[in-house]
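Shown here is one chain on its own, the form predicted alone, set out as structure tokens.
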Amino acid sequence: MNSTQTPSRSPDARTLRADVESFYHLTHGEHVGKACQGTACFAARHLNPACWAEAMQNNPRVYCLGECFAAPAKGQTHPRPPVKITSRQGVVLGRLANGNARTIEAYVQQGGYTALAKALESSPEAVLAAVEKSGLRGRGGAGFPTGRKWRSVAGQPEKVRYVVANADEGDAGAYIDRYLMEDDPHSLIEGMILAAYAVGAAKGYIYLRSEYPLSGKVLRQALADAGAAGWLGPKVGGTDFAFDLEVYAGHGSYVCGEETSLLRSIEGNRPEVMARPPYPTESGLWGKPTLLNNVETLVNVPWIVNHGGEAYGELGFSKSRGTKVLSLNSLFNRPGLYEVEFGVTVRHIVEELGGGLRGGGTLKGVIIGGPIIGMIPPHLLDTPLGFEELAAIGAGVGHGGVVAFDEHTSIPDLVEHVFSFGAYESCGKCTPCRSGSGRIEELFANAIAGDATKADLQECRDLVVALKLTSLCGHGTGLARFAESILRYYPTEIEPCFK
């Protein structure tokens, strides 16, 4: 529900609100001071067993606090992570690497809002064309061409349109969006205004996960400052273009990172995943055409407008253009945020950027953009970082959180952990995800206890196929991709557990 709306006191409205609230795991602030049991913390649990034991006692569970560089994490009190740019251009992390641009004065001093001023002197079509030429693809996981999505919204006959930033960053190992919002909030705001100008939207929302309270505080101040400077409101930059933007705080549900669930959450409805088509670009927020991109995607846009789509397209390789921010977890010798060009190998990320594993640990595998995505085994580390290239081995770019696993993690334990997470966070709308994920968790728990058969393993395989083919959204299909990679690359660790 929009914070400016007054809830009805009728019994039906109260019942509906209770039904909506029952969907979520956490009330606002309930995660504060709690230990995290996300996958990055699971991978590093041997570094602080007491913290992990505390995390496992949390009810409701706390997943992913955006401190995977210090996992296993508790609270949000760790120093800022190191930031390093290894691409030819610091498109996304340039200001973070030079010291943050949290205030509007610092942002403007570093060239902020020049892209918006340039765009307002041109046309929406010019912005659309630049984004299309850039080859920018969604950085939230799907990798869909950004320009095509924008063009779809701009071309709708309905004139009421919305722009929404997906800041519900909950993937294990990912803390990219958190630090962009906390240390460079105006880059997101400028990117959203440019998007709104390009597609003809007058209203926007930043859907912020509840586990990022400082991000919310910083963003709200930045919005107030942008408004006072004339970059938001009825006459953006002194023109006739009007755009208002507000922060909407989530309630602690991983599945709200899925676009249809997220939009229903903003509407105040029970945020179950919806079947598509229609897609949000046609019928999204309150039934109107809606452009939804994640934070990092939008932060790329000011650079593209300033330098041109062609210049951006010169970065990267193959069908993966530009740069990608990666966040490395605490098992690496050098955890932190890294901006790379697409095309570097996974081995380069693990060994050169991350410096290998702490304590000389032996790499068992790495997940990029997980946990609901394929595992990359050591013998495939020379695979380039690219959307199609990683998909070809059953993995993916995902959101960019890089979680390494060493000899302290058994593969059956990892499978049980991921499917426990999957079952807990399922919206419950489709049967394969609602029931299948919990059943796989149960079967692997039995296998770890020495009480599983070959028939149980076959049941797991069948459930994975069902998840892949019949799930409504990426939550179920992502769990299937993870399981497929495990069954494909780690049979010698899985099969002996099912006797």
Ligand SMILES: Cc1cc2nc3c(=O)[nH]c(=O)nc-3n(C[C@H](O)[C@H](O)[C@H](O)COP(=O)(O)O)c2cc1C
Given for the second form:
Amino acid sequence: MNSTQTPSRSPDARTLRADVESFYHLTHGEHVGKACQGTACFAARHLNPACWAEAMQNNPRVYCLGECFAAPAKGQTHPRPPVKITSRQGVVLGRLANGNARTIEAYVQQGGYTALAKALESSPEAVLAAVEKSGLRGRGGAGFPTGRKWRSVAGQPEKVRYVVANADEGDAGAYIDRYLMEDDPHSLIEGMILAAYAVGAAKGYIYLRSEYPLSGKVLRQALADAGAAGWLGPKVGGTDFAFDLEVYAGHGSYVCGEETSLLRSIEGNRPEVMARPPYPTESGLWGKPTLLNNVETLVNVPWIVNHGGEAYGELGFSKSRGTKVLSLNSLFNRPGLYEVEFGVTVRHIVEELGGGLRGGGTLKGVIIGGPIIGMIPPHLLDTPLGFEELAAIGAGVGHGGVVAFDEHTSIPDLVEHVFSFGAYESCGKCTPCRSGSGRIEELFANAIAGDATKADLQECRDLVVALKLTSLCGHGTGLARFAESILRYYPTEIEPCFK
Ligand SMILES: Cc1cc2nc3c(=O)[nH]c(=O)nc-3n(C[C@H](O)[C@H](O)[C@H](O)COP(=O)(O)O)c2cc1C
Ligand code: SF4
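The structure above corresponds to the form predicted alone; please provide the structure of the form predicted together with the named molecule.
First the chain shown before, then all remaining chains and molecules of the complex.
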């Protein structure tokens, strides 16, 4: 097989095998127009109890439509969220702040495809070196150094390689990738072509969650336009570099955002998480070396190529270089998309950007990049936004969705909500995640009803330890991290519920 051949076209919902289809929640787009029960909508449910009640009746459930700025949300009917850049350089949101660049003409007018033209005149190594120098780290949650990942794929002996964009954005509260794809699709496409050029891939996929139908429509048009302009196909930019790109729409499974699950989903296999190593960089799609990056990660790349890795590395702080986009939920006075430099404090995000809580509410805590991540209590608001700094308090940067909770949310209710989500979305491979998360949900439901004991709380603690130690992927360990932060920072709300 040469580098332009793929074993099969990825399947759509009509061609899924029965054992594969049973894994998914939304095989035929059943979520369109429905009410959402994601964590941002949970936090704001008191603003529209009828909408929340409707969301709780949905079967299959609808978790996050990317409308968290208007939560509780029903369908995708709201005007675009406000966009603001507070970093010294608008690396990611520049074109959204100018209106949008949905068409190729608008993208080119704002400097689009100049990075690719420049790269094609130099070498793949120059692109790789710029990304390494920039200090860019993955924006999909794990914060892995992007240059190191690219170098690993580029160095594989196998020459058939793939590039995949993770556009599954399932973290409740995050709507960053959605608006990048809908209003600036060519920046993702250009970032992917640059990635393919750097690592020597001839084929790429954008794995897009089916909850974002407009993103799919815009991206497919953008791919056709990029092809017509000569930026995709057998002779990219008139050179001998060939690259073909397509959109693969998912079927409503949060865990398919995890890289090994996602790749199995594209292959048409049952997308249970796989043990690593081998990592996808060595053995990914159809066993071939695969570069998988988040949408926002890839959108950074054209700017890095145009301005140099050094200029990018001057932004940010500590080991977190560059900028990060944050999406603020509807409990803030000023919800919307913000591009900040790493190093701003969580207090700055809550008070200066968000303008504090709507209706003068009292902040109970903030989740950045959740819900499977630690909660930040009010007394730790001066923690800076940085991968290591947030991890040190049991939280994280995650995907960058910022969900605030006010006095309307009781912490035991939040725990029940998060573990209900966790159990529903578990891929089922590990017992503590498959059964334990549902058991924690049940124990907290009992506690809320006044029917739980100290022994039940101890059982929860034991299950959290099991989740932490034995989960194969970040879904289980993330649930454990969330629970640990709650048990640590909110004992006065938890312990009285277990008599
Ligand atoms: C349960 C689970 C869900 C995830 N969902 C996403 C997602 O929606 N988007 C994403 O980019 N990464 C997601 N990730 C992280 C990916 O596994 C992977 O680390 C990431 O896409 C790599 O890209 P990056 O290095 O550019 O961040 C998820 C991980 C887990 C464990
Ligand atoms: S932790 Fe949960 S989601 Fe992850 S592999 Fe195990 S069962 Fe699947």
